[in-house]
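One chain comes next, on its own, written as C-alpha cells: the form predicted on its own.
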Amino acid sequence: MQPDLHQKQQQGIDVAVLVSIGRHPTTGRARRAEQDARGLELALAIEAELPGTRISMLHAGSQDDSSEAALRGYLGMGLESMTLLEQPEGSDAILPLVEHLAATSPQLVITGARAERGEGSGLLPYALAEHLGWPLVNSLASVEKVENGVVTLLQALPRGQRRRLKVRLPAIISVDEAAPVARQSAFGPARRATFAITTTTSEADSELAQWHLAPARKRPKRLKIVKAASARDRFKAAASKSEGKGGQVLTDVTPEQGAEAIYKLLKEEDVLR
C-alpha cells in the first residue's frame, strides 16, 4: 500500500532562520552575512531531505536601501518572502525575536555564530535559548536526521573532529565555517521576493550606545617566526636555547634607558611603524 502523500508531507518541521546584515571584509559594503547564509543553506538541505518542511526567514532591524539589498541576497537563494521585524537603528533585537519565536513556535531555529557588524559578540543564540528555555548546540556542521521530534546533529570540534548529538525539538543551533558553503544568490528571484514587515516594541540597546566603534587594525608582526620544513626542525627550533645573535643584555639601567632600548628593538623588528 502506497503511503498517503499528504501524510508524508506532514513529516516536515517548521524551521526559522535568523539572518543579519553582513559586511564585506574589503569594501565594507552591506551584504548577506557568510555564516547566516550557511545557516539558510542548511535549512534548504533539511527541506530537500524532509518533504513538507516549512522555512521562515527572520530579520530584526531597520529598513533602508542598503539593508534591503543585503537581505535580498538571502531571498535569492530560493525563498519567496521573509519577515522583517522593523525597529529603529541601535535597538536591541533580542526581545522582538523572542516574542516572534514564542508566538510562531518553530521547531528548529538556525542562526550564525556571530554577526559581522555591531557588537558581534556571538551571544544572541545564547540569549534566545535562555529566554525561550530551549537547548542550544553551537558550531554545527550538518543536520543528519529529524525523526519523532528528535534531531540528529553533527557538531564540529577543533582539529577537524566531529561529534554526533541527538537533541529533542524545539532547539536552537548556530553554524560557523564548518557548515556547507551557501549557494549563489539568483538576481531574478531575489528581486521578485517580498517582505512581510511587522512593527515591534523596541528598546534601545543601552550597552551598545556606550561603545566606541572603530575599524579593526592590522595585527602587529610576530617577533619570532620559525621557518622549518619538517616537524623535527620546528621542534628543535622551539626546544633549543636562543643563541642571542645581535641581542643586548641591560643591567643597572634607568627605566628611561630600558624603555628606549625596547622602543628601538620594536622599530627594528618592524612591530612599530
Given for the second form:
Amino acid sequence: MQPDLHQKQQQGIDVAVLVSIGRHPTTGRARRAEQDARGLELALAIEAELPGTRISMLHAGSQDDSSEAALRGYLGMGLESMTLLEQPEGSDAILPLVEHLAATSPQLVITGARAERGEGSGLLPYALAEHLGWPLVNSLASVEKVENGVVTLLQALPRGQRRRLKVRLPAIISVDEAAPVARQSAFGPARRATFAITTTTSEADSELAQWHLAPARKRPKRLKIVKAASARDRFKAAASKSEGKGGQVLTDVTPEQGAEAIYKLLKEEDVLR
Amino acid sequence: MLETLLPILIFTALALAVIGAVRRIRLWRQGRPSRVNLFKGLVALPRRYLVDLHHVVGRDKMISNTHVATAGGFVAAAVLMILVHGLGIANPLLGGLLLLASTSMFVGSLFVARRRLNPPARLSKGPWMRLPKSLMAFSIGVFLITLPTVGLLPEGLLEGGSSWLLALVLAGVVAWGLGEMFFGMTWGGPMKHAFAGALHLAFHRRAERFSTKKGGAGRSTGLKALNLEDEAAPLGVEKPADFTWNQLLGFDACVQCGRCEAVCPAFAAGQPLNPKKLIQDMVVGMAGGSDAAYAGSPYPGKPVGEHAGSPHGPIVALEGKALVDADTLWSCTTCRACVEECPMMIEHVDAIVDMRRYLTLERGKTPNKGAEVLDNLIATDNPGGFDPGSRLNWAADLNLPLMSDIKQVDVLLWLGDGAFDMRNQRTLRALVKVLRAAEVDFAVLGTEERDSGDVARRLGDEATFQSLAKRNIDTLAKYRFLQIVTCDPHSFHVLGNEYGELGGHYEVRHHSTFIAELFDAGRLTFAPWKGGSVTYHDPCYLGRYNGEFDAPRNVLKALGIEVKEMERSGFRSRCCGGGGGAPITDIPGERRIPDMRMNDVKESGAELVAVGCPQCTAMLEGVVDASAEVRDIAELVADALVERSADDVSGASRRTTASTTAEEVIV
Ligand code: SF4
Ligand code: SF4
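Let me have the form predicted in complex with the partner chain next, following on from the form predicted on its own.
Below: every chain and molecule of the assembly, starting with the one above.
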C-alpha cells in the first residue's frame, strides 16, 4: 500500500489562495471578502478531491485589529495558518505577491475577481499573470480535475453557460459569483489559527494616492418601455430577460478586431468622446 | 436456616450496590468539573425531593400517590429490613413497622403493575416491564419473612426439615427483590433512577430552581455563558465527557417516563427529536455502547440500533453516524416544555445548546440559513442583514424621543428586531399609541439598539451573542432609565436573565405586564369588547421561561374579553415553532408546529388568538387557511383606547407606576 499512498501524495498540488479584506455592502464593516472566500472554498474542494494538496493563503497588507478579525474569517473555514506579507497601508500589493509566488512557486493561484475596497478594479489577477507569465482564467465555476500538470476547469459564461477548459499549470484562476458559496467560518479554528508574518519590499501605490475615492452609487437603470395592454403582458415583460437587441457576437476574431469593435460601441454609446 | 441466609443476602446485595455506586460515580466523573457545594446540596436534598419534585410529579395525581406508596414503603422497608433481618434486632415493634412498610410498597406496586398493563406510547418498555414484578417480589418476600418476627407465624416454622424447600423459595424471592432494588439501583437497572435521581437533585447545576425555607422557587432559565477569554476552554460539547459531571449525573436520573416526549412540539411534528431518547442516548454515550437496547419511541424517522458512542467519542459524527445526528439537535425550539414537565428536573435545553455550540463554534455547521443569519448579525447587528440605520424607518412619522437626545427617562422601549418586520411594525405602532395615551415618559435607542443576541445564542454562536450583548450593555450604560419595556419576549428574557452574567442588570418588563400595570394605575380606559371569542397563546419565553402567565390574561380581562383557554395553555402551552432558531435551521418533519398550534386554537373555538410575541405572530400568521385571526395584545389595547376626560387626565396621569423617578433612583 505504501507506494500507492505515495502516488496519491504525488498527485496533490500546491495551491495559493490570495485573500483581501472585504467590506460589507451595507455597513462597510471589514469582513472576509465574498469572492475571495469562494476562492478558498474552491481550494478546499480541490484538497478534498485530491489528497496531498497543500493550500497556502496569502494576504498582502498592513496588520491591525480589524484586518486581523477579517482575515480570521478565512481561517475559520479550516486553515491552520496563513502568510501575511506585511506592508504599510496604501502600498501596491502586486510586487510582494509576485515575489512571494515566484519564490514559493505554487502550481495554482486562486484569487477573487475583484476586491471589495480600494480600487476594486479587478486588475490584480491580470497584473499577476503578466508579471509571472502564467495563463489566467477568470470567472471560474469549478475545478474538475488535475492530472499530469493539466487542470480541467469549468468557466462560467453569461446566462448560465459553462465552458470547459484545459490549462497547463502553473496558472492563475479568478472566481466570482459563479463559484460555490463559501462555507461558514467557525469561531474556534479561526481563533486558534496563526499568522506567519513576512515583511516585504513595498512600494507606495502612487497612482492610488492620486485618486479621489467615493462610495459607489447605484447606477440608474435604463427603463424598459413596456407597451402592454393587459396585466398578463406586463408581467411577461417584467419576468422575461431582455433580448439583447442590435448586439453583435464576435467569434474567431483577432484581439485587434475585437478591441476595435468595443471601441466603436463605446463611441456610439457616448461613453468615450 | 433463613436466619443465616438473610443477613448474607442482605449484606451481599448492599456490598454489590456499593461497588455499583462507585462504578456509576466514576462514569459521571468522566465529565468536566463543575462547582457544586456538595454538603449544602445533600442537606437540601430532602426538601428538594419532598417539595419541589413533588410539585412536578403531583401534576399526575395517580402516579404521585403510587410513587409515594411504593418509594416511601421501599425506603422504610429497606432500612427496617437491614435492622431486623440484617442485624437481627428482632423486636416486634420494628417488625410490625416493617410489615406496614412492605404492605404499602405492595399496594403501590399493584398500581405500578396496572399502569404497565397497557402502557401509553411515551413509556419505555424493556426492563421497565419487569419492575412491578420485582417490586412485588421484594415487598411480598419481606412481608413473609417478617411474619415470624412479630409472632404471627411460629418461629420454627421454616426451620423444620420438611419446610427447607419453602424457606429456599422465600429466600429466592427475597434475593430477586434485593437484586433489583439494591443491586439494580447502581448497576443500571430501572431502579437506577432512585440513586442517580437523589444525587442529581442534590448536585443540580441550577440550584436556583429549588425552593428554600425562606422563599419560593426561583426560575433559572438563562443559558450559562461560555468562558471565551480562556482559549484553552472547550467551546461547547463534542463528546459525552465534555458535559460537566453533574450534567452526566442528571442524564442518568431519567426514569424514561416520557413526559418530555409527550409535550415536545418537535416530536409531535415528526421532526427527528425525542427528548427522552436524547437523554437516553447521552446515558449510552457516557457508559459506551449502542442504542439498540432502548425500548421507547425512537426519534421520528430514525430506527433504533444504528447509533453508538463512547464517553470520549464524538456525539455527532463528521461523516456517517455516531451517537446522535445533527438534525436531532437542530429540531429543538428551546421551548422548555420538556424541562417544565420532567419529574427528575433534567435540563434538556442546556444539553442541546451545549452540543449546538460545538457544532457552530468549532465545526461551522449551522444548518440551512443559520450561517447566513449569523453572518448578518456579525456584519449588521440584525439577523435579516438590514441596514442598521433603517431601524427606525417605520416610525418616521411618530417622532419618537431618542435616548441619545434625552439621556434619562422612566421607560426605555426596546424595539427588538421586529422593528424591521412590517407586521411587527404595526404592533410597535400600537404600543407607542398606548404608551402615549397613558402619558408614559419613554424613549427608544433607535439606531443604537442592536439585536439582543437571542438567536445567535440559541444557534450556539456564543461568540456573536457575547459581542452583541457587550455592545448593548455599553450602550445602555450611557443612559438612565427605570425599566426596559419590550414587546419581544425573547429580548425580554435575554436582557433580563442572560445579560446579568455579562454585567448588565436591568429591570425588564414585557409590554403586557406594563400595560396591565398602567391599567391598574387607572391610566388607561377601554371601550368594551365587541369582537368575537378570543383565546390566548402563551409565548414560551414569556410564560415558561419567565413565569408571566397572568398579566396578559389580566389585560385581556380589562378589555372585557373572556379568554377561551386552549387545552395546552399556561405552563403547558405548546410552542409556536419559532424559538431557538428553529425556523432558520428548518429541519423537515411530517407536520409544521405552527399548524398544530393553530389547530389547538381552532379546537378552542376562538375566532381570534391574542399573542404577545413577534415570533409567535409571524409563525401563527404563516398558517394557511387559519380559522382565527392573530392580533398582538398591544393592538387589541390600542384599538380599545378611549380618550379620557380632562379631569380624569389631571387626576390619574401624574401617578406613575413606579413610585420614584429616574433621578431619585440613580443620582
Ligand atoms: S425544548 Fe421543546 S422542542 Fe426542545 S426538546 Fe424540549 S420540548 Fe422538545
Ligand atoms: S427526561 Fe425527564 S420527563 Fe423525559 S423521560 Fe426522562 S425523566 Fe421523564
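Positions refer to the first chain, counted from 1. Between two forms, the rigid core is defined as the largest C-alpha subset superposing within 1.5 Å. Not measured: the values here are computed from a predicted model.
P25 shows a C-alpha shift below 2 Å between the two forms [criterion: core-superposed Cα displacement of 2 Å].
Shown is the Cα shift of I262 between the two forms after rigid core superposition, which amounts to 31.2 Å.
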